[in-house]
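First, one chain by itself: the form predicted alone, in C-alpha cells.
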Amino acid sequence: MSTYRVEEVGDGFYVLRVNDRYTRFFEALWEIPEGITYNAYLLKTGEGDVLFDGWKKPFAGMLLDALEQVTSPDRLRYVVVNHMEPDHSGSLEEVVMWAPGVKVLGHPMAGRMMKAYPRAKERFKPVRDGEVLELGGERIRFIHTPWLHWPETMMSWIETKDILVTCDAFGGYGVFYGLFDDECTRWEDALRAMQKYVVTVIGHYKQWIGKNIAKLEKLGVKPKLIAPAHGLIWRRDPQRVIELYKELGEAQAKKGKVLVVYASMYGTVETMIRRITCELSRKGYKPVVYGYTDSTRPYIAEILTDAIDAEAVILAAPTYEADVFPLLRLAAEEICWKASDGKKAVIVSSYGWGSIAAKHLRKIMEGCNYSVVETIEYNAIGPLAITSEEARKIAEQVVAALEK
C-alpha cells in the first residue's frame, strides 16, 4: 500500500512525499524492488503559496489530500513545473482544476509539451533562465539545467531560504531509507540506489551533470537544503550529494573493479568465466559477476549500476543463431548507451558451427568508445568440451590483456 507524508522541512517550506511501491520497472525498463518516492514541495508566503512539481497520475487524488493539509485552492498562486516527465507532471491537471486561479510556470519548452494538460496549458507562463519570482518576501530564481534529464529541466533556487529544488537531479531510488540524509541508517543501500538511479535515468547524459553543477557554482548557489523529486532530502550535508553526482558524472572508476557479464546456455561459457574470475581475484582484481543461465537472470539495472564505476568490462557470450546471445547483446548495448567511458573491454565467445558473436560484440563496444583490448573465441559445445588447462590459458590471456 502506498502512503504519503507531509512535513515542514524549513520555515514555511513543506515536502509532500508519496511512496510508490507499485512500480516495479521504472520507465517500464529499470528493475526497482526498492521502490521510488515522488517528492513535491510547497512554499508558503504572505502573498500566497507555491507548489513545486507533483506526483505520478495514479496518486493525483492523494496529492490533493496532502495539499489540503498545508494550503487551500484560493492560496495556491503558482505551480512550478521543473520537469515535464509524467512521474512529476501527471497530477498537474488535477491540481489546476483544484486551484482554478493558479498560474503554471516552467521552461519555455514545457509549454509545448502540455498537450495532455489543456487547463494547465491555458495558464502556463514560460520563465527565462535566471528569471526571478518575488512573492511575499521570498525570491525564487529559475535556473535552466538541460539534460538532467530532459532538455526542459530546470531547478528552483529559493534564494531567501538557501533551498534548491532540483527535481530529478540529486535524486535516488528507494522508499526505505528515511526522509532526510541525517535519518538514513542504511547508507550503503541508499548510495547504491542513488548510483542505480543516476546511471539508468541520467546515464546517457551524464556529461551534463558536471556542466550543470559548474553552472550552479558560477551562480553562487550554495544550498543549505537540497530538495530532489525522488529519494532523500539533503539537509545535514547537501554538498555530499553534489560531490557524489559529480563523481558519477565523471564515471570515476573504483580501482580493481571489473564488471563481468556472461551468458551460458549449456555451461561452456560459465566454465570459462569461473576460471577467469578466479584468476582475476588471484591477481588482486575485484570482479563483479552477472550471469544469464538456465537458472539465473540478472537485472539489467544492477548491471548498469556496476558498469558506471568499473575499471573494465568483460563480456562473454555463446554464439546464438549466427549472432550474439540476445540478452548479452542487450546488456552490451545498454552498457554502451548508459556507461560508455572509454574504458577497457575484453570479449570472450564460444561457438559451435559458426564463429560470429565475438565480432559483433566487438563492433558494439568499439562503437561506443570502449577500448577492446582482447577478443577470445573458443570452439566448444557443452562444458566438458573445454578442459581445465584450456580454461586456465583463456583466463591468463584475459588478465594479461587487462594489464597491458
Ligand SMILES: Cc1cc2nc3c(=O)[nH]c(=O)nc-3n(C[C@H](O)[C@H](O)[C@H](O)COP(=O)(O)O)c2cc1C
Second form
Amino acid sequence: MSTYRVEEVGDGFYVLRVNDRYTRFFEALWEIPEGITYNAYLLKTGEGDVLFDGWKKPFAGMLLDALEQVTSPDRLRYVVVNHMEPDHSGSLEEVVMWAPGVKVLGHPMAGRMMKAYPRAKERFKPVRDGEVLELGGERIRFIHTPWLHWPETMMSWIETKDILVTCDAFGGYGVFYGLFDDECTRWEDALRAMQKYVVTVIGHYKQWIGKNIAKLEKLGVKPKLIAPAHGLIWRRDPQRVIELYKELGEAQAKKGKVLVVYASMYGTVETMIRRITCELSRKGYKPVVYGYTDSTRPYIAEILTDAIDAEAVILAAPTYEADVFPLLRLAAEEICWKASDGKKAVIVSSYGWGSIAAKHLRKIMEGCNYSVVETIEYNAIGPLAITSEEARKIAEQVVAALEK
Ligand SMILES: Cc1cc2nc3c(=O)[nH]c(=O)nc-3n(C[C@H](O)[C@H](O)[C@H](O)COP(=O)(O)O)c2cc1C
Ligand SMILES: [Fe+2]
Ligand SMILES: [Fe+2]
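Given the form predicted alone, corresponding form predicted together with the named molecule:
Every chain and every other molecule in the complex is listed next, the one we just looked at coming first.
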C-alpha cells in the first residue's frame, strides 16, 4: 500500500511526500525493492502559495487530497516545474484543473515538453536562469541546473528561508529511511540507496554534478535545508549530501574495491572466478562479486552501484553464439555508460571452438575510457577442463595486472 505524508519542515514550508511501493523497476529498468518517494513541496507566502513539482500520475488523486490539507485552489498561485520527467510532472494537469487560476513556471524547454498537459501549457510562463519570483515577502530564485537530470532541469532557491528545492539532485531511492537525514533509520542502507539512485539515474551525466555544484557555490547558495524530490530531506547536515554527490560525480574509488561480474552457464568461468576472488582477497583487495548462473541473477542496478566507486572491474564471460554471453554484454555496456572514469578493467573469457567474447568485451570497455590491463581467453568446455594449477596461474596473472 502506498501512503503519503504532509508535514511542515520549515516555517511555512511543507513536504508532500508519497511512498511509491508499486514501482518495482524505476524507469522500467532499475530494480528498487526499497521503493521510491516523490516529494513535492509547498511554500506559504503572504500573497498565496507556491507548489514545487508533483507526483507520478497514478498518485494524482492522492496529491490533490494532500494539497487540500495545506492549501486551496484559490490560494495556490504558482506551480514550479523543476523537471519534466513524469515521476514529477505526471500529475500536473490534474493540479491545474484543481486550481485553474494557477501559473505554471519552468525552464523554457519545459514549456516545449508540455504537450501532454494542454491546460498547464496554456498557463505556462518560462523563467530565465537566475530569474527571481517575489511573492508575499518571499524571494525565490530559479537556477538552471542542466542534466540533473534532464536538460531542462532547474532548482528553486528560496533565498528568504535558505531552502534549496533540488528536484532529482541530492535525491535517493527508498521509502524506509525516514523523512530527514537526522532520523538515522538504517543510515548505511539509505546512503547505498542514494548511491544507487545517483549511478542509475544521473550516472551517464555525472560530470554535470560537479559543474552544477560549482555553479551553486559561485552564486553563494548555502542552504540550511536541501529538499530533493526523492528520499531524505537534508536539514542536519545539508553540506554532507553535497559532498557525497560530488564524490559520486567524480566516481571516486574506494581503496582496494574490485567489482567482479561474471556469467557462467556450466561452471567453467565460475571456477576461474573463484580462484581470482580468492587471490584478490589474499592480496588485501575487497572483491564484490556478482554472478549470472543457472541459479543466480543479480540486479543490474546493484552491479552499477558497486561499479561507480570500484577501483577496478573484472568482467568474465563465456563465448555464446559467437559473441559475449548476452547478460554480461548488457552489464558491461551499462557499466561503461554509467560508471566509467578511466579505471582499470580485466577481461576473462572462455570458449569452446573460437574465442570471440574476450575481444568484444575488450572493445566495449575500451570504448568508454576503461583501461583494459589484461585479457585472458581460456579454451575449455566444463570446469573439469581447468586444472587447479592453471586456475591458480590465471588468478595470479589477473592480480599482477591490477598491481602494474
Ligand atoms: C549455448 C552455448 C553457446 C556457445 N557458443 C559458443 C560459441 O559461439 N563459440 C565458442 O567458442 N564457444 C561457445 N560455447 C562454448 C562455451 O563458450 C564454453 O564451453 C565456455 O567455457 C563455457 O563456460 P561456462 O562453463 O562458464 O558456461 C557455447 C556454449 C553454450 C552452452
Ligand atoms: Fe528525472
Ligand atoms: Fe525524479
